[in-house]
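The chain below stands alone and is given as structure tokens, in the form predicted on its own.
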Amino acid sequence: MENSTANNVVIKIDNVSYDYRSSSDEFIARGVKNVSLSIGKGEFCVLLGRNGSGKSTLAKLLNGFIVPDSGTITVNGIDTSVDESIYEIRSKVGMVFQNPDNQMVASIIEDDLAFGPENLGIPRDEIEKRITWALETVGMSEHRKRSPNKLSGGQKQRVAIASVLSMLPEILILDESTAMLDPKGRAEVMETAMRLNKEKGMTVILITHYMDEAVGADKVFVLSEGELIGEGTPREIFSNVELVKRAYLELPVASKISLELKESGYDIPFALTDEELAEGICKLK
């Protein structure tokens, strides 16, 4: 997806490392090591990597839940490790986690969306406007008075996104937010994220292990054992088969099929999407 604002850096990570340690400061596990990257305003970025690669650690560092052992992270120029700035950081970077049930605090959806702004001291009439806007944005307006317990997994996750949106963040992080959903729920959440990025200009950072969710991104970052081992467009990343193997990832289905056809002697270009694959097959002689 094209974005004219992508050159304005909103997140800069400079040589960041973080290890998990016990209360007695004994090493437990590596989080991330010497990671450097930047994310532009309005970009849709994806962090890929198998379990334990450092994806979620990086997300928590971006939101200020944890601070680097070394290196620096800035959000709009603000250092996340400065205690006095943590409120501002978290108001700018909203985060949606894997299990939506763990993020819901109220028995009625509109009350859940009001919780964050109320804690910020936002006037009630402004909160009402935010609730209406956030639910409209994720396509859940008709469920405003319902209990979250009556919703499907995909609907709950959309409400979780709306709860974050009610805080008016500039950056949305989805940390494995589709992992517990069925294909329909995954599609609902991805459509919502894409729309927020394209129509609202929101910077979106998606953490996932579903390769097909990365296909439409502006930029993909690949992590392995806490280190950044690849960065580029989806086409650059997935056409680098050795990189994909090194990270213990799978290719998108269309890419895998196009490469297998090419290895079998068919003159077919590398395909990133189903549409490209179909077009390539139709042109075969």
The other form holds:
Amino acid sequence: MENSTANNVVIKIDNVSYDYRSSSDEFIARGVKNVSLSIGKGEFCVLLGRNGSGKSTLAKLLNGFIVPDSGTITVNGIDTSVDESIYEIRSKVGMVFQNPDNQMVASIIEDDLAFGPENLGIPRDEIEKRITWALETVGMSEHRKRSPNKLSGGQKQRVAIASVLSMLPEILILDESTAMLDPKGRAEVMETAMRLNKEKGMTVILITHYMDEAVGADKVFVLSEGELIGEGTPREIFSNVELVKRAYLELPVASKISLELKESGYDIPFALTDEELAEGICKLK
Amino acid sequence: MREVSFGQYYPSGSKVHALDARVKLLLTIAFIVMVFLVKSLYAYIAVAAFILLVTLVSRVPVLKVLKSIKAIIFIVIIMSLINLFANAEGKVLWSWWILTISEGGIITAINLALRLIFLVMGTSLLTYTTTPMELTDGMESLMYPLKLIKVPTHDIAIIMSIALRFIPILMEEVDKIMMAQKARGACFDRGGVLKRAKALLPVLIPLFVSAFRRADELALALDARCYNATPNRTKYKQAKLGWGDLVATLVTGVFITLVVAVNNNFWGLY
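Cool, the form predicted on its own is there; where's the form predicted together with the partner chain?
Whole complex next, starting from this chain.
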């Protein structure tokens, strides 16, 4: 998969560093350091790392909220540090944040979906079509005329995704969008993101500290202390015990069990999912 | 969770909901002016009848409209009491120490209470039947003349829309913080006024901190969705004047005339 999309790079981060500084240029905190990575069109990528690892900084860099101190970031070949193209980048890179309440502008769901396209000056009829499409895509059509206040966390976050989809982005960034949700809400959001990736070919970048959300990804990037310390398929990353420990990550239960079984002398392959684990156990003599 | 009824949209798809927000806004302003002009109790009956009529047509539950008074009931009571004792016109009915109740006082107190109640009922009918977005769009449209002298009317409209959106969220947050403080032994409902006010301080500070944090995140979200990307912003919901608006204006006009007539005892009813 990686090979087929390699020449179709949508995001290229080249040796980027960023530090948070106060207005008087005093160092406050490190953001990211010498990060280089590229993401291909239609890929489902996961940025893993614990709090303060620099993963949200990276998201903000991708959307041009902040500009790298050194290095360059290009989205669809456009440099994020060029002021004139900032809105083009933002409309192409849709961003969903952690708290669903703090990213909705309107008290009626369809009005919230209209906000992005209105800002871009999209004609009315086209906005109408996009709202219908976006709500259908996230499965929230029946709530169109309602207030977001009465929805569950997972539903709110799906509306937030739809609000971004209405700008027709090519890349969807979910910045810890599952962190505040209960397991059911998390599953809803993950399922929506997966479906967008598989059915609509949308490039998805999921930022999280839950490793189990990375299981189905095409590519996983691991960040620690602002540096990129690992890159690869979920299987490559998860089975790298040293790396997982260094990034203070928690393996999915299936992987943990398979590793511990192996440690206790059973001949069992590394398992990513529950099914793989079951299969491995069944094959034991 | 606390029931926040004032200022919340109640969708029922009625004729009143379908009216142009600008018309509703202007009619509400006319209504407010009218309520302030009313002096006679008979005229208040007409005002009440008008509110009832609008409530029925809008298919908002009557109870919900009545509930909107709950938010201001203390203000009404306090203001009425002040007026009750402050106005000493007419026959003195009761007097003790420096407190005196006179006929004039009773009349102004009732007047003021009814005025405030009808005011809130009328305006909450507006917010029940109009989405905040329509409302703010309507205001923006009515503020058009200001735009010509470079007042950022669109920004003002967006600020109002966001404020309305966050009222229930912040209310919920107050509840949460109060519960958290109560769990740690805080006490909000005992002691004198001063002590109670002081007890609220540990609620207000976290509330402000969280509000600022929310504002920060919201600013990012606005930027992420290309706020201010182009001066040629389009509008998804374009308000158009229809026959309904004409009918509503006429009906309101007739009612206002009626109320003014009754108020000035035009027909010699009393």
